[in-house]
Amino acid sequence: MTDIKAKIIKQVAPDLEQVEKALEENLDPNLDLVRRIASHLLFSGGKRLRPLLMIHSARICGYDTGFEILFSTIFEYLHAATLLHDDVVDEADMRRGKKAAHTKWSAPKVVLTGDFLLARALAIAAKTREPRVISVIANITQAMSQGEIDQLEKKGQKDLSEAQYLEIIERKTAVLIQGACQSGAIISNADQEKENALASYGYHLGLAFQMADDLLDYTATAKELGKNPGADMREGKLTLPLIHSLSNAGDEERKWMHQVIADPVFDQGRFEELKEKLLTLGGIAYTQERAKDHVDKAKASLGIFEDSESKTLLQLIADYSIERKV
């Protein structure tokens, strides 16, 4: 895992430097307060996965003009906007090891800053002069909003199925990653086969990435996560490790697990016991297997492209998505 991470960092270091500069230069709010709220999250150590995916999806199609750096900021602004909104909705305390924005500023100000970032993303998308990029972004925002609403509606639902879970994470996570990859193909004027291949890569990578994230909620430490473990359970969100374990549990085990999930007071000792059950009932291993399957499908989607530095990077990112610790 360390070797994969080192290879990725070495290859993307110049791109990351340019992306950071572009994010700062193109934020461009009229109000200093908006800049401070947006910067609190934007420049707090994000991985810049989505901009990197757009940049190298464009380059794998032969587009390397420098404009791919500017256009890649679309997807980091979109991502930051959704995180600001999500933290308000979920009443989250921490994000990336820092206090969530709405704990420092009022929720209305944070939500409106999120709206501003969405508008910036659209303004930069318009600079591509590609209506289909704007259409992709419109579809992303619609899907992600509905994904959040769907998850809110199902909050606390103890019998959430795997199919329902997949529908939620497709809308919440996969569509944005898929859109970043597809837009790289669109600005490159790539043919339909290549566009479809990159959309497929992004879709499967997005599902794998979210499944890995859901695993980390039960396997990583607070320091590694930058927030408290067990956040999904505390917020009443059932994810795949828990869904699969519940399906394998006996009546008494399932009853106990439901009690732990429903308890409004978080008990660290019971959470540790629950984590053990996720191991013994196969929820952890099953989620790892499903995530690995999506990684394999993502990498297979790149088969139509000739070997290149960008292809190698996209393959490494797919592998890293399920090996990372944060």
Contents of the next structure:
There are 2 protein chains.
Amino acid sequence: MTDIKAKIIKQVAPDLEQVEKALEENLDPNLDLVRRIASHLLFSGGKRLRPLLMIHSARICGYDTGFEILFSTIFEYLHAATLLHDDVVDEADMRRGKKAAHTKWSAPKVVLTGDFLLARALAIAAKTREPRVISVIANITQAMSQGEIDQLEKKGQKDLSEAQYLEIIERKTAVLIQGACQSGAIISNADQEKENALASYGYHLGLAFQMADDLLDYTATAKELGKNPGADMREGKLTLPLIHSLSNAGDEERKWMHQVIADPVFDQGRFEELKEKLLTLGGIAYTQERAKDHVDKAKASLGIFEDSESKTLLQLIADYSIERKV
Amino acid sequence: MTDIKAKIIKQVAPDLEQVEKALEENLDPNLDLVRRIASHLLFSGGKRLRPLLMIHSARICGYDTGFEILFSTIFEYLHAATLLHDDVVDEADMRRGKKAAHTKWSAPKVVLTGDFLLARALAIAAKTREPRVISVIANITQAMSQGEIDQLEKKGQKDLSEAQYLEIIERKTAVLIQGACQSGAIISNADQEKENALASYGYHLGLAFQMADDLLDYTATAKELGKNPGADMREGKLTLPLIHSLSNAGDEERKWMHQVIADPVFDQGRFEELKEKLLTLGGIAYTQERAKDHVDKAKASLGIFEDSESKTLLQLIADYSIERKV
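What does the same protein look like in the form predicted in complex with a further copy of the same chain, given that the last one was the form predicted alone?
Now the complete complex, all chains and molecules, led by this one.
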């Protein structure tokens, strides 16, 4: 385990225990089948990043009622709901190292369990008595659903600009993480400056986090990932390592890369060659730099806060977002 | 046109015009594709029952800010969201006399457009600044998603009790109509007695409405319905006309009915014979009686309100719910 990860785990262990308990207790379905489908994803070793971010975004603003644990489940339920809908959309077979829910249950049941989890998020959000938390959830859901549709439309598209890529990962990942951090400020009745700072922290952290994810799809092993690497390429999703490499490639190289990407048959040997290209053409290094840049921006956003345990933790999480292996 | 329908239409024409405009204006997607998928269902001749119920539930409580038009769109967007998810679940081919959205666009896009519409409902609900409206929406979504899963599990089940049927239609239809009426009271800051009365009105109206729907599936023509009759039977859904008739049938008759229901090949001649059975075994008459009973309960719930135009309208809508041909 890396030094950063060890520090984070030490600090969040008591929170994590309470979050797990709250996630179990508040799931509260009428049907056992719903519990089974929801639990399959919810309790399969997620990092609980979004709840932890909300908890410490609240605490950095001085919130200390203890309700931040309950409220933080909003963003894990919401996250799980979007994963269930996304898995059906992507037809991905693996998630968090386990078979994706829709390979065990029919797609309709998985979609409806996603709806149930969204409803649980809403029921708990209503308890905050803050209509702005609801607005945040509405914005997240609007952005994510439209982002997924947009990505479906762009699937298999041979060229995607860096700007288009940024728009996709903003909707896919950053708005939810931003919303979790911003909601921590909202429940604390923090002033607008603090709320904006935490929203900015979450936004840049989200971008860095997704870029790191997109890197891992080309650099990690199947064991580390909990699913096969190269999944994005197989699904026809162009991500920054590839987009940047394509822009640096010569005509012949670009043609070869497009052939590999478009080939419906996955070949491990050619995938290894493609990974080499991403190194030599600079796509890996460029994505690492861009991710590091967003980590720096995330940390800079915290500048207005006085030193505290939560501030240290949020800084560590930013560093960890690009350092992690899973 | 019947007398009741004419009276209702005359009274709600100005509201309807404003509701249509609000539904158009507030849809507000970033992607044209989302507008097309959402509009396909939203603007294809829905009755706008739920918005009208919310508007007049607010007005019967004395609400008169004009915002009831905007807020009423919550329940049409929510209704449309659930229809989009249900169509994918049911694999129904027709909806409101048009091809169902998922036969024109892929199921994932339809699911995600449903998510977008739910998000629009939430965004507008946040504007009410009433966390209890959010709780109502959360309850509706929880009940409906679990209800659909439960119905999927029970599909093809040979026997369903009347109590199980009631539970299904409560979740499928009544909770949403109840929620629309209750939310009208909530935005009006009405006292608990009035809120309960409107919730009760909506609940019984919803049950009557669904029973009438289930009757029409056996009694209406394809032209009246905007889809082929017998859809429930083909989808393996037992509804009250059939459930009650089965309970009155002799052994031979019941065996024959079960064969017709279970046969994967639809035969128009045998469907006509089955319809005859539902008449002679009393399933049609019994369902009509039960629906009428809920209409009476719905109207009785309005007893605590003084006479007003909105009260008259809500009474007329209750009568119309079982009198309608579509």
